[in-house]
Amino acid sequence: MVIGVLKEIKPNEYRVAAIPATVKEIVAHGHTVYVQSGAGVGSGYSDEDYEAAGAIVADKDTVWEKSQLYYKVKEFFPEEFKWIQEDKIIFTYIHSNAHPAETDVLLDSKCTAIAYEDIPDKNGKFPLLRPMSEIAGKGGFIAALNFMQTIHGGPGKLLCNVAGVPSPIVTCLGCGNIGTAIAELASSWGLDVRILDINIDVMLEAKKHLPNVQFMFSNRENLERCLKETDVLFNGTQWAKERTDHIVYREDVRLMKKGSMIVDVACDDHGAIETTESTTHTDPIYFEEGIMHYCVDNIPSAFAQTASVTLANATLPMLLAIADKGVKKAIEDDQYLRAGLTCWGGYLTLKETALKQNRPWTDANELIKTW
């Protein structure tokens, strides 16, 4: 199979979905990669290591007609449009619940699009989602390290465990990959650390891992009590697009003692939190209620070589799949890989999509026996 690996076009993101190791180990299973030129210069990555490795170095018109498999990080933006046809395999991050002239082309074309984000494991986790949950976690941690100071319209107060000072507290929405990431490095910096989640199974296994931190479980008087006492609000919970209601809602925000700041790592637009508004690396905060907010929505990007590591690690042994098997025979043999799929042959195979977009639905584990 021929697989491109396309530079990305969206603002701020430096990421890449294959790295030169990811291809040595698809050259070595017969495959052909193109490489459009600069594509990981982003990440730390030459052309020339590209070539070491195997791949074709080409500019961008040539990788777009010559793949077979489109290998991505980010979704589809229009000026990208006209390359997906109903030969091509898409393989990256496509979010088209949140994209519906993206969805339009998807099925238009025919095409056959695979959504990283969409692919669960056996226990129901997301490990395509992991390593990006991770980074985007610690990273979150970062930026309220940065936006705290002074000199970034911040209170001045450092995160850590300073002798003679109160030390701060952090709370955390959620005790999944974003929230541990987040309490794993807010804990060893000596913070008073609180994660809030419902599930007690999740939090007791946490907390062998994070002896010092304190879980709650999420109510109404704890979340109170903890948004009246932090200095820094993090949420890690993901919010279906069609939900109305919160978890903290604008009044609740106005609990929030002064200089203290949100940082929404999940960062669906009013979703966990009602004043959340996603934002960029370039334009990163805002105030709603006197409370700096920090909501950018590719966090990942600002670490790019360590993010491109862990997500082509995550990827490459479904993609190789697609490859050696051919994508209906990987669908076919693989539940997980066949939930991620978002369409094929002008069919909605994306349940979350259609409920999002009202638009029929087609069960891919029905659709594969009309193969």
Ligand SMILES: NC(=O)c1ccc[n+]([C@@H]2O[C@H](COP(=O)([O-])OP(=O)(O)OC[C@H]3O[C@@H](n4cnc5c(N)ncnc54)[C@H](O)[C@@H]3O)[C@@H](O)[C@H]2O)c1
Given for the second form:
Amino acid sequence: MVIGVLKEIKPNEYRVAAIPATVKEIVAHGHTVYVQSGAGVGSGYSDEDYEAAGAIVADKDTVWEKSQLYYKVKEFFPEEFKWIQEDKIIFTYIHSNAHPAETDVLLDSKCTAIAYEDIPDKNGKFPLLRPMSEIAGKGGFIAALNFMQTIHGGPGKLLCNVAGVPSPIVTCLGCGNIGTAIAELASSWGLDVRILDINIDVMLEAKKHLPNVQFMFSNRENLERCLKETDVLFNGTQWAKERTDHIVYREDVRLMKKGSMIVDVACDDHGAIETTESTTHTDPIYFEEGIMHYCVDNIPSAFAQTASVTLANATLPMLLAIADKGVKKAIEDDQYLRAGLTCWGGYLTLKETALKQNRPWTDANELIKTW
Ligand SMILES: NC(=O)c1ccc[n+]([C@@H]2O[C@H](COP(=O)([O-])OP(=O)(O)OC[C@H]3O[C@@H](n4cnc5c(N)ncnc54)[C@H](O)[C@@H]3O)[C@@H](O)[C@H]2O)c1
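Show the same protein again, this time as the form predicted together with this ligand rather than the form predicted on its own.
Entire complex below, previous chain first.
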């Protein structure tokens, strides 16, 4: 198969879908890899690094034209739409539910599109989301360290255990990949760390690895107590896009003490935290109710090399299955890959997008019987 690794065009997006080490593996399987010139620069990889790994480095148009499979990180933008055609396979974070114009193009073109974010594993977890959540959680903690500094508009609090000074308090909403990644760093820096979740099983599991963290049920009483005491409130909850309620309402933000901040890593606009509006790396913070908010929606991009290494390695087995077997056989053989199928031949197979955008849905399990 001919695979095209494209340079991301989203502002401040520096990740790349394949790194030289994974290109080497793909080429060793007998496939051809085109890499758009400069695609890896933001992650620390030069065109020469890719050539040494066996890729053909080419200009943008050549990569789009020659490739059977587009291997990317982010969703497609309007200037890329013209390249999405019936015979093309798309493998990236698609987020079709949030991008109706992209969904139109995917369906009208009759291409085959598989979304990283919708591929589960046998435990119902999402293995291609997990690595980014860990980086986002850890990156969110580093953002808090940064923005608590006086020189960055914060209260001048060093988020660690300094002799003679009470340890700062941090609270994480959610005990998933993000919450545990934050807690791992925050507790090793000697902070007073609290995690609130609604799922006792995930808290019991996390407690084994994080003995110095307090785990609490996410309810109003615990939330209000933590909000009044915390220096940094992190959000790492999974919040359904259609929900209109919140965990932290605007009036709750008023309970927070002066100089405290919110780092919304999960970052759903007006989602679990009512006052959240996603921001960018170039303009990452704003104040609401006197409380600094950091709500960057692509934190991992700031750690592009680490993120690219972990993402490229996580997607490689699936990419190889598609390339080695052909996309239809790979989807037939692997129920988890099939769950990530967004669309095929003009049929929308991702239920979430069908519901959200009021479009007809086709069950991928039934669809493959018609092939
Ligand atoms: N900003 C970024 O750059 C970035 C990067 C990666 C992921 N994310 C987003 O972050 C979110 C969380 O990711 P994750 O991998 O940690 O998810 P996860 O599924 O591992 O964890 C979410 C946790 O939230 C808990 N939760 C649900 N409702 C709750 C409530 N009312 N109170 C407290 N906890 C509650 C769940 O029980 C679960 O343990 C996702 O929406 C993801 O898309 C953002």
